[in-house]
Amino acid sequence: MSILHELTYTTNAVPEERHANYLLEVKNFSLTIERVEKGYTPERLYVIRDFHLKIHHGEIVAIVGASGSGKSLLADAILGIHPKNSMIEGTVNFEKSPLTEKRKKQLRGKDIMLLPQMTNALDPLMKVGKQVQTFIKQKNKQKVLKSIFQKVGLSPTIIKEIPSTLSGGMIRRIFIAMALASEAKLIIADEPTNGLDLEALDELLLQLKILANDHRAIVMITHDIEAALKIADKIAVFYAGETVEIVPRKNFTKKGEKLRHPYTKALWNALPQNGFVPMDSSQPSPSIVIKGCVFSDQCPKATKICRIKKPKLQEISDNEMVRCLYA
């Protein structure tokens, strides 16, 4: 049986006096990046061209979409790791504050933590307890550090190793401690589930939940919408650098009559149990400037004005979102 089964997981109600209340908002977000070719001739690359998202503390939102559709580089705009030849526009404030790159600075590794998907990720020199204990600000760290390997399935006899010994699950492991051991506010995972089989990805989202129930915020950058519906709250889809739709986990269900965007439902009738209906998984170069809908040439009800006229992404309530002429 699924670990997964053993826990009843339901979307966290949002009193209505919250809602403004983010600890993470994100509006209008963009990321080019200028590189010049050979020839000398300068070329724009527009990564993420028009980013929302809005997360509370205690809640898991899964951005979804395709491989290499600028999700990650979208984790580092947020921690003030993006390449030195890219630009940012649009509004991104933490806890009702702007996050600006001085701020950002102060804040990473520290309120805002980033689980990396690449798991080279730790000292290769140093014991991994040392590592995750570098993170923990209370007395009895040695004890505390125990508990905390316990908490992720981690024998204490762990604690002495270096990272070349464990397996990739262990080290996700590792990366799941550190984030507990810590006092993060928001913790970005990276594709988290890349590489694990059924019971390892199972083992890796409990420990996700886990920290959501310690009051953290999760957002969880993914191309796996199975296992992002396993452990959301809200699933924002991502398409060509832009948020297409935010939607409640709850609305992935029967046909997908409850999703409003034409992307979002053709992700969900791809999947096995939803008639596997095959969809073409390419999108727009991001060195195009695209004026109408960045879906609009893969739509089956794109019209004339869909590729002339940019959809705004309309506020259908707290938790809903969709851009989309038609939606």
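Residue numbers count along the first chain shown, from 1. Model, not experiment: these values are computed from the prediction. First, how it differs from the form predicted in complex with its partner chain.
- Checking 184, 204, 46, 60 against the motion between the two forms, you find the hinge between the rigid parts at 184.
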Given for the second form:
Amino acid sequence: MSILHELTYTTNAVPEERHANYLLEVKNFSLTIERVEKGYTPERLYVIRDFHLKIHHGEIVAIVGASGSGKSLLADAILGIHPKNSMIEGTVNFEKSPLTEKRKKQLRGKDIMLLPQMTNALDPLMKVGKQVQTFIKQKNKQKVLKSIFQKVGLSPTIIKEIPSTLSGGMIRRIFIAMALASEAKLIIADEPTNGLDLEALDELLLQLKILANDHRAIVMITHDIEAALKIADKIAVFYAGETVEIVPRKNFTKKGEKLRHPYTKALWNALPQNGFVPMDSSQPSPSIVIKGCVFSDQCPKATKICRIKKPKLQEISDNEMVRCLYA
Amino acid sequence: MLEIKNISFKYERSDWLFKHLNFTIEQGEIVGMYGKSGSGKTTLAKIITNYVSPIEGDVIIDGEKGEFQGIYPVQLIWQHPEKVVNPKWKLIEVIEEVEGLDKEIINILGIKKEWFNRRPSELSGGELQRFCIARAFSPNTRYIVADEITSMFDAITQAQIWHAMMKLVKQRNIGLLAISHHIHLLEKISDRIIDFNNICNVR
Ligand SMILES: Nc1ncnc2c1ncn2[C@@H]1O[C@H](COP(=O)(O)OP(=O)(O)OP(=O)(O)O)[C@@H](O)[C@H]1O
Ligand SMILES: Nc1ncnc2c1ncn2[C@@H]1O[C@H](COP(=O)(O)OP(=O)(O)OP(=O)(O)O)[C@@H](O)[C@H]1O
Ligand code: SF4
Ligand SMILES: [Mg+2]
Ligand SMILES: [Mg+2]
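Given the form predicted alone, state the structure of the form predicted in complex with its partner chain.
Okay, now the whole complex, with that chain kicking things off.
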């Protein structure tokens, strides 16, 4: 059995008294973008419509879902780096008190850290070692840096390279190195393992798991459901700006029998190893106000009621939620 | 036929990434390729599509090598779309740059009209990648190298895009090299699969 496997199956069970003691709590969260441009009619985009997430210290929650459903903007909003022309509403608590824009600024890069999806977030001219080193607080920075590079599987010679000479996988390793260097309590990793081979993937997932075992909370945004299932405690499924389901890892089984939401099922069965089944249409545009269920245009189980009545996110257990009239 | 003939390459301060590398791609065929991270797949993709010159060897396109007029017949779809689209351009400009691009492709790839008026930073990763895929299908294109292009998509969109791509390459008789770490994906889309580390003749 691999170390990753062992670590994963020693679950980070949450003791009773910590149940309500969330590190991050997001409730009824929405983000709307106003696009005003000379010569065009103003656009209002309901990018995030209704998002919910709770995460404890030491927990790993994966966010999976449709491309363009608002995952990266959600991460930006928690960090306070969302676009200037966007408005956010809802509750975001960090360590039990509201995460105001001012607090976000204070905590950014310190208690809360973002590993970005886009590789152009790195400074193209600065040596990558230096970019990682800015997060190291300990003395003896050089030594710490070297040991971090070793942990993420990068040769020490890479320390002096600039980003353009690194491969796709090596850039992902640099981002994980930044997480290891920081002392952040909450790490939001946007597609942290995109484009890695299996061996490298397991290496980096192991590092994330070790961080979680050190009581850090990790939000892992990813399209790689298989990777998510290797380390995440639960999976939040995102579609058209809404949390449609929160699923404990164990419920992802063969044909997805235990998944409650029709979108989650469709997503699972679209994986190449599970059938590679596409859908004919796509997610509704964020410019549309949706009256009923956001998935009703694509859902194989939709009824007339689905188009007019908006399903609420129902709590099934502490770790399980679903938003469907018929789940 | 696209012939990769005896290609060898190393960066200035590095070891050889590959030596005397040989393989071919027929028109209308999808060839899958996987290999270890950092071993040189993207570098090979750049050589095949004429962004980097090999130290030794040739890339022969339907029997010809050397100069081509206009858009290069072998197009690269990059691993990271954010690095190759001009951040100041609107997406409409990005698309219009490709002469004679067929509007059907835009629909097939699920590109929405409302995105045209935006700049790259105003789109999600997967949305931007669709423009880069569309751009590769110019009327001049005979071969495409797709470097890990669908790890930006959710599984449903990934399936949608590949079903569309498979149809397009057959219709237009385009040869496609698909580089990916996802073996299950390659098994679904490829006519045959190459292990890069097996053909690069180093170590
Ligand atoms: N600055 C912006 N202005 C207008 N619309 C935007 C802006 N940024 C993002 N969007 C839109 O908001 C939606 C959500 O974008 P986001 O980047 O959060 O998606 P995502 O879930 O991360 O997708 P992916 O999986 O493709 O990365 C998309 O439809 C995108 O077009
Ligand atoms: N411009 C460059 N200058 C110097 N070295 C480079 C340059 N580009 C890439 N390299 C090096 O060449 C090697 C191969 O990189 P390449 O990007 O081709 O790998 P890859 O197989 O595509 O990896 P991945 O699967 O991680 O994307 C790496 O060690 C990388 O550091
Ligand atoms: S509410 Fe109706 S349309 Fe929405 S997911 Fe459930 S069955 Fe499908
Ligand atoms: Mg994103
Ligand atoms: Mg690469």
